[in-house]
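Next comes just one chain, in structure tokens: the form predicted on its own.
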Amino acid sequence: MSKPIENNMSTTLPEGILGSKSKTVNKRKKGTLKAYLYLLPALLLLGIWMYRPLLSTFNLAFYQWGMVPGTTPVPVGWDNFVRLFSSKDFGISVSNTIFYTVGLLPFSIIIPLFLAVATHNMKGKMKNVYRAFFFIPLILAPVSVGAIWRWLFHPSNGLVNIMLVKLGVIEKNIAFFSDPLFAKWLVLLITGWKMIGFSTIMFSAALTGISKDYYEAVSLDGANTLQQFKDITLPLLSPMILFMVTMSILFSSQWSFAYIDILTAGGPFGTSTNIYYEMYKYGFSNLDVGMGSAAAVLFFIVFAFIALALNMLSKKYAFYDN
């Protein structure tokens, strides 16, 4: 019923109004086109460097290929996935990936949150000095960080061994990175140490966005520091906390990769490896691209579901001060 009325109204509008309406529509279309043109270079690069390799990985997961020039990939169906699930190394790498993912949460959430809150109300230059001190590990190259920690834990003349022997904690030196008892924990400690600076800066930035009026209001009601943290700081930091949880879970394997490669090479006996390092080994050490791609596909699907779940949690529980 309403359509004919609208048509009748449009036909009775003066020509000047119709002309300005069509100019507005054209202007809006040009603005939209301009926005897409600005996005075009980024979309092209994203397609070339991210989605094209992703599709190629999905394809290679069903082929047997050793990357030897002149050879052609041989289709093998689901054989790469069958070999993957029957591999003992893959099971250990999945178990260690969970270990690193859960173990990094205190380093990316709890400790940085405490440091950011503790330094937030500092006066003068000391606030920046402390934050710079926490941030320095992040800007160091992983190779340099690995070299420093390797020297500290060196089995014969490392500072840690010397101190522990002098204090009487141990009787003889320990080869920490060759000992299954310590290797995995040290990789976790080093990765977490490097993560603290980034998370502290993120939480500090989020804290500056909280209005001081809230704290003044609750302090007038008699709320102490702990109650202010629980009732004001935590709810208003919830978007950043959930964001950092997402980052930590999705990227923990990637962040620990460099230290596994430099310090332990996945050993001893595969006890410190993770899924990223196993994919690297399948593809570039064993030249088994099909198996590496199959592991990458599984890894992609599992983490896509985790990202989706975390995104839903964030929408449900994050509180935004609008």
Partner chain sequence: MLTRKLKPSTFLQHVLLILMSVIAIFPLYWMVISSFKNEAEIFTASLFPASPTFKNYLYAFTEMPIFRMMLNSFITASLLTILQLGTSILAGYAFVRWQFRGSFLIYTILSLSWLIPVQAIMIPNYVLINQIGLNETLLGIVIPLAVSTFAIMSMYQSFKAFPVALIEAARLDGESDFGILAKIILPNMKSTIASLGILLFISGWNEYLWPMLITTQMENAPIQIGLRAFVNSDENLWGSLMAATTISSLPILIIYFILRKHVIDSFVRFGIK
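Please give the corresponding structure for the form predicted in complex with the partner chain, as opposed to the form predicted on its own shown earlier.
Partners and other molecules have been left off, which leaves just the chain.
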């Protein structure tokens, strides 16, 4: 039954409809053109300053070059990758990258979660006062933060040393940033200190979105604060928690970069460096563009996989309250 009708339709289609059809196609094309016009500035600039250099970096990973004007890169095959894997610094920087990434999670998840929940039910002004305080480190420039902490932990005259000696915890001043035992822990602590406010404010915002009814319902069932946190707050915050975990994992290496640069310069003996700092050093201290590029290629691929995995994970496990 349906066949003749179809035939009928196609044969007796009035010209008017055909005409308007081709018009919509035209219109669509025109729309596409216009859309591209509006996208042009962004696409052009991203092409020149993001994707072109990225391809160039992938390419330079197979060349040896010192960025000296007038010289051309010399092709060396996989040599840069071989050198990278046999270099001691690279191994340290990889393990430190993992150290910073994992180490930052308490500062981006656990402490902020506590701070957000603790201030959430507070009435009156104190809630905002606390939150305003936690937020201040976040907006300060990394260089300023680095300068202040470097002064606080100054080896001979810093407040921390003065206090520790006065309290009798230590007898002699400690040169914190040139001590392999402390350097990378301090970089981690300071990066974490800077980032606490961000997650706290994000969790606080997510908490305001949770209906009070849920809490009332379970408190009628006799659930205590801890149970309420476990049964309601955590599941309902899970999308935000996963988002913050993702952000923290993807960007911790970039967040710690400035503090490594200002506080320790990767030292002592490369103990506090991370992968991005090594890339910077390969390129701009050692003038070894090939090795820097090889490291960049490796890490871009690794981070792309991590991003993909985290994206899939958050799609699968996040619990949404609709």
